[in-house]
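Presented below, as structure tokens, is a lone chain in the form predicted on its own.
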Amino acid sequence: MTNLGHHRVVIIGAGFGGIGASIRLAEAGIEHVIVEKADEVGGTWWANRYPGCRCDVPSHLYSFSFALNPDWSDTYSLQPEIHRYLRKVADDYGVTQRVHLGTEVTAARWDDEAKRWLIETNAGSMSAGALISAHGFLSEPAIPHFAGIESFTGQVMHSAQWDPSYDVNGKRVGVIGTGASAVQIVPLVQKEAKQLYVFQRTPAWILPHRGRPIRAWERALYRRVPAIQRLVRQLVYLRNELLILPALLHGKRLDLIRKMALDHLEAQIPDPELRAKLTPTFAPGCKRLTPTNDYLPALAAPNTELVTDGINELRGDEIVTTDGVARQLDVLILATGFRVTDNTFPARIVGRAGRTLREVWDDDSMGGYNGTTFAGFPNLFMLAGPNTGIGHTSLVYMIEAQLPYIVGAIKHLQDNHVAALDVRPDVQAAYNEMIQRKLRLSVWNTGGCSSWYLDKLGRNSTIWPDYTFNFAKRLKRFDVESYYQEVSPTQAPAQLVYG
């Protein structure tokens, strides 16, 4: 197995997070590398390129907030146009050059003798003072096992793994999922295909789409002044934080939010049958909200039947319900999300008592400090980790307000030869029930819907339930006194390998 050496950090994953984490290590002069299991940067939106993929954050708010992007050619961007970015900033920012492409971690064990991180890749072997990851909960998809998949006779594809060299024109397409995929998917593929059945367990509440092309001299406006640009961001950033926030953390203020999709719904859906079936019977917010203008008349097309019924088992070239009515198929899509509560990467690092992360979250519940720390794990951070999660705004303000943190704690394992930082289990403990105690009363808790915000235990943990800004002044200061410290013995850094 090839030795890739030691390293101050090793990050995790090269996406939003990884890019960002490599930038700030960079600017305060700590060696560091990145491991990514793509051949290419971007995370999800590298890996996510199904027909009409976009974001459903506002263009100007995903972005880093010190590289705004004044050349967005829509108010919601398109993932082509995310993913040229992401590489613009790694490129401009030197990143790719520390960037290991096509390395998976397959392992990380915490030595507590030698006070680091053991990594193992497909590529070979390295170690870490410190690891980073940012592995992404939106990345490994929920594949759900139908009775008769294996033998199916005609194409399968998950949203996350679309195969973009086939082609849906004509053919007899299934879709199952009503979620942020499907909705986008659907009315591309309803376009081409002879027949198209989606098949919907849950209706989603569909919201009017706001988006709209930037204009030219927009364009030419924010590259001239970028204070300008800055200032739209910033009253983007208020408008989802002051309007709509409160609105989800209370759960009784979501009329004007009920009335603004059903008077859609109605708009966009005559027959009062086909309206009933695609009406939620759930609050708005307990499902991340859906915007958009084209999924509803897609569905109300005459080549697409909506399908309330459970799916019993593939046969052949059909798909069965639960009524026993069979319909043929020439490919089904999977628009099934991802596993997040119950993500399979954290079985892959170890940490001091020999438990993986998996292990201790299958216990209990997803969680940790502040979203990056756990208990037991030391020099251990996760960027997106547990509760770190919205449902009103960028996840990308929340990875940049952990940057800080995590620099923070790298510098004072440097500069003071701390060889091991380990949060205290109280002060994880404390938080998690202030972070529980806070959701209570949310809409993402009393919504009355099933979501992939709630694990097996019916425990939210993914939702940040406040203001987003505190939890950015939270994680200004590196608190280290939350945190057990081991100093090293030899008073001098380990030999560093720079590549």
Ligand code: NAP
Contents of the next structure:
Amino acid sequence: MTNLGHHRVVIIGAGFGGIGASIRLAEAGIEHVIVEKADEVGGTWWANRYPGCRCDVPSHLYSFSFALNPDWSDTYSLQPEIHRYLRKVADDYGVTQRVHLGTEVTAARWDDEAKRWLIETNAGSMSAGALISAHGFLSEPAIPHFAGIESFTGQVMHSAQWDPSYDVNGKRVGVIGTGASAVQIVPLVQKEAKQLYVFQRTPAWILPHRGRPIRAWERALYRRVPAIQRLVRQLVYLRNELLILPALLHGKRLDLIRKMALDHLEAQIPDPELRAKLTPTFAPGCKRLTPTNDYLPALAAPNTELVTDGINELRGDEIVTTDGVARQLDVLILATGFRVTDNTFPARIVGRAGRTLREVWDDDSMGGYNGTTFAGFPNLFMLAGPNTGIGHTSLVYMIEAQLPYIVGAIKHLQDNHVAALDVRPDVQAAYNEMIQRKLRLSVWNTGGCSSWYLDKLGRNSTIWPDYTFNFAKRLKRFDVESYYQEVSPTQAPAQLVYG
Ligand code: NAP
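With the form predicted on its own in hand, show me what the form predicted together with the ligand looks like.
First the chain shown before, then all remaining chains and molecules of the complex.
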């Protein structure tokens, strides 16, 4: 097995999280490398290349605060443009040269003797004083098992595993799912397919989309006066934060959203029978709100059928629903989401007690401290970890908020000859209690839907239940007092300062 050496820090993943972490570590003079399983940087914005893939967060907000892009062509960017942006940032900040592409972490084990992480990859092994996992919680496709899927004669593609060489033109296409991915896929596929079947288990709340191309003069202005783009970004950020209080209290403002969505539905779907099928029964915001102007008309198109009966089996080239009707398909697109609360990547991370992070979470629920560190997993930091998710604003904001905290911790290790930092279990438990208390009345917990925000116990281990600026404030400084520390064996006799 090739020895890929020892590093001060190893970062897993070269998406927004990994790239941001690398930039901040480099600024702090901390040696590190990034390992990325794909052959490209970009993370989710490289994996998701389905037709119509676009960010439903405004472009000016969906970027690093320190690397604004005056050249966005639309107020809501398409995937290729976001991917180009990430590649440019990685080049401009020297990240690209630190990335090992095509290198997938298969295991990472904390060595409590040597006080380091031992990391196995498909390209060799390496070790690290600290490990930053930026593997992404929306990176593992959820592939439902339908009876007969193994012998289905058509092509099957998950939205995050799109085959760009597949041409849907003139094909009979099935799409399963009605979430954020499906509402972007359906309009484009409908235009080209001979016949489209959309298999809906639960209708989504569809809001009008406010996107528009950004004019040449606006781009020139942002280029010449970056302060104006920063102001626009700030206004978008503040407007989005207004959604938090009603979401937490499940209150009035959500009624406004409901009305806006119902008006949109009525305007776009004249047929009352179809409209009834498309009217959600849960509270808006319980699942991610999906803005689009093209999805509902695509469902009403003559070559589309909205199928609301459950899926029974796949048989040859047919999909058979519970009412016994068989429909022939050339391709089945699974817009069925991701394994989030049951993500298997944590099964590769083995902590101090020899247990994986997955095993620890399976005992109870996914949880950590500040969404970043985990008791029993010293010197492990996770970007976009448990309860850092947000539905109303940019995840890049949350990732950026974590970076000073992580860099502060790693600097603490380095500057004070500390070998290991392990968050105190009591601190982690109190933190999670606080999170769960705040979530209790929220629309994500009480809105009457099932979503990837909730785990098998019905506990919400994904959403940050407060204003995002409060998350940033919390993580501004590394709170060493919340951690057990072990002094480096090379600097002093191993000194346990636990408990
Ligand atoms: P999702 O929101 O989890 O939706 C999955 C869909 O598949 C749901 O409609 C679900 O139905 C359906 N489904 C799952 N298993 C099924 C089964 N066995 N039979 C029938 N239907 C089934 O997944 P997603 O659309 O990929 O979005 C996931 C997340 O990715 C989003 O919430 C968002 O955070 C992110 N995303 C973001 C953007 C963006 O613009 N920023 C775009 C796409 C995705 P039920 O509702 O009945 O469970």
